[in-house]
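Here you get one chain, nothing else, as structure tokens; it is the form predicted on its own.
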Amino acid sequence: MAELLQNPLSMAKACDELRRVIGSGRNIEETEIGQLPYLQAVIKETFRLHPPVPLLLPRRAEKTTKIMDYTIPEGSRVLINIWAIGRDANIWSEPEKFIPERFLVKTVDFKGGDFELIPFGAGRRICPGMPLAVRMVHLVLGVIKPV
């Protein structure tokens, strides 16, 4: 919600896809959150920003694997830096900026198999509590009427 206070072009988007598909006299329901691409931007954006841990769960490296430059021992813990990868110069443009439209024509999922928006982990270690806090997060947003 702060970030849609700070970028008051994205609130009125927002504002006008829930008039347009919810209508201005009842609250969202849960079934209708597939109707709404540009409230589910906004939450992927936010997710992107503000990650709710900014470290994933430590993992160990099975075996010795090399990454890129780095070779990573086997037995290695591993944490995953979730805050650098949503603010990754080579992977988003302008990553400091709140731009929900980015993923109206990027399909990005954080559901753990888009590597570059994982806010939740990815795999067997993947948030238990995830299906919930998404579905909470956009009727909460999806609630709130604009004064």
Ligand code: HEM
Second form
Amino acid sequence: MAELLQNPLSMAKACDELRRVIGSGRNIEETEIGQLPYLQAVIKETFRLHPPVPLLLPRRAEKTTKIMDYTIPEGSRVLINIWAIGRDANIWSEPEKFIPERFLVKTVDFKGGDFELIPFGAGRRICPGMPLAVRMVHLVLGVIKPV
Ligand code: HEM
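Complement to the form predicted on its own: the form predicted together with the named molecule:
Everything in the complex follows now, all chains and molecules, and the chain you saw is the first one.
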């Protein structure tokens, strides 16, 4: 919501979409989330810039591993800085800007398969609350009333 308030054009687009798909006088329902691509893009863009768990949960290397030119010794504590990944200019154009539209043309999702966007982590320890959290975030943001 803070990003939408600072980006009136994105706010207008989100409100337009809600007005078109949901109308006024009632709130969005869970089954309607799929019909709101711009709202979904706003939420992805927010997770990219502001991941609530910016370093995920710490991992420990079970055995010495080589990744690219780095050697991770057995027993090392490994932190994954998804805050930095979300702002990496090699991955995202204009990474500091709030541009939900980038997700209308990209198929990147946050379900753990696309490592450039993993606000819920990935692999065996991926957030088990993700399905609930994703629905809640869309439903809460989806009640913004069109102006
Ligand atoms: C926007 C909301 C949420 C975000 C961004 C989030 C994010 C995360 C992240 C990044 C992890 C660590 C995953 C990893 O390191 O690979 C995690 C773990 C976890 N989350 Fe969430 N979470 C959210 C909501 C929830 C909710 C609603 C629940 C429960 C109803 C929940 C339950 C858990 C639990 C139990 C773990 C630990 C899993 C494990 O260590 O095996 N989370 N979450």
